[in-house]
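Read the single chain below, which is given as structure tokens and is the form predicted alone.
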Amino acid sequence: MPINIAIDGPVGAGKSTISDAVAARLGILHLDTGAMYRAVGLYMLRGGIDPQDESRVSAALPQVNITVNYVNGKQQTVLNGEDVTDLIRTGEVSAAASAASKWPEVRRKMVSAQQRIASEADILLDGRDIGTRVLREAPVKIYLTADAEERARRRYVQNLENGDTTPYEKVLEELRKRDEQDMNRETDPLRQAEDAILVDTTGMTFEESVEAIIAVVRNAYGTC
């Protein structure tokens, strides 16, 4: 059986960044799931559709074809033949994201999608229903946080770093809103599985924080 790891937490918690790290620290792969629903939300923005309207989103699904690669050792994530990594990391499309990802139909077919990949290699998968819907028999389940305003200052800095100005303010006004709308969605809701370890980042350094993580895993696998 392949090794499976699953990372669960909110939004700005640092689940790709640091997941990256521990991946790599361990000699696996990552797989953020998180860049397969934000390119699902690209793809309703591109053809303006509502990514609030389930119908138009469910029925625009099968035109919808993301696939994953690795190139040294990291995730390209590609959208009907097209390279997206890089187009995916905005506010919009995060937004766009976090409204079709509610929607059963997106969910079940993400979902597939992720548990094959899982299936197939020793690979660490972050998200938001990691533990509790996509991997449940993962040996490894954590769930990542961090304080509000911890997170919301992490992604104003990443935010600046990429050129995006956005007061710190409405990133922390925007972070409140999309944690609301992914703990209360119908669909596999956001929450910490019942055998998950937290892992509360805030006022750890990165260093400590992977570190932490990679403690839980070794503990789990021994020496991994």
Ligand code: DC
Contents of the next structure:
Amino acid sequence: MPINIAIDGPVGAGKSTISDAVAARLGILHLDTGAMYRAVGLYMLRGGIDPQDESRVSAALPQVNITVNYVNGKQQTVLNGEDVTDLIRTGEVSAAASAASKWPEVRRKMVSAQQRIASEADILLDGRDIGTRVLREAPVKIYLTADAEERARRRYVQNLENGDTTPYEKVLEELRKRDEQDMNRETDPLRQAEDAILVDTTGMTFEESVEAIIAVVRNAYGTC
Ligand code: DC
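What's the form predicted in complex with the ligand like, now that we've got the form predicted alone?
First the chain shown before, then all remaining chains and molecules of the complex.
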């Protein structure tokens, strides 16, 4: 059985960067499952398909082929043969991904792709439904969160570093909108799995967050 670690949590909890660091420390791969939903969102945007329109999204889905490659341990997200890793990081794609990800057919397709990837490698998956759906049997499940204001502040600072000057209030508003959408959809909404360990990073440094997760992994796998 490969090592499987499930990390879930809301937007801006630091899942991606913390997961990257934890996976690097453990010498395993990291699958950012949000990137796959983002690639679906990008496909819909490019095709002029409203991601809120379930029947159009479902009809387009057979034409959407998403795979991931690892180059020097880093995930590359590939949409129909095109490397879209950097193109899926816009606010527009975030919103489209959040909307498209509520449709059961989209979720079914992504979940089975993710389960296949996880069965083939020692890997940490981060997302919204990893502990509750994708890897229900994972020996390590973490629910990573922080206060909404703290998450928005981190996102705001990260945006500024990337030259995006969206005001803090707007970042907070969009984050709340995505939380609302991700936590209240009918199919596999974001929630803490019963057997997940809560790690609240409000007031924690990045290193402290990484250490907290490594401690949980060590406890479960007895190594690292
Ligand atoms: O983690 P992220 O912000 O890159 O994810 C983008 C969107 O994809 C997010 O709003 C909800 C959706 N998502 C999901 O529904 N299930 C996952 N496992 C990962 C992401």
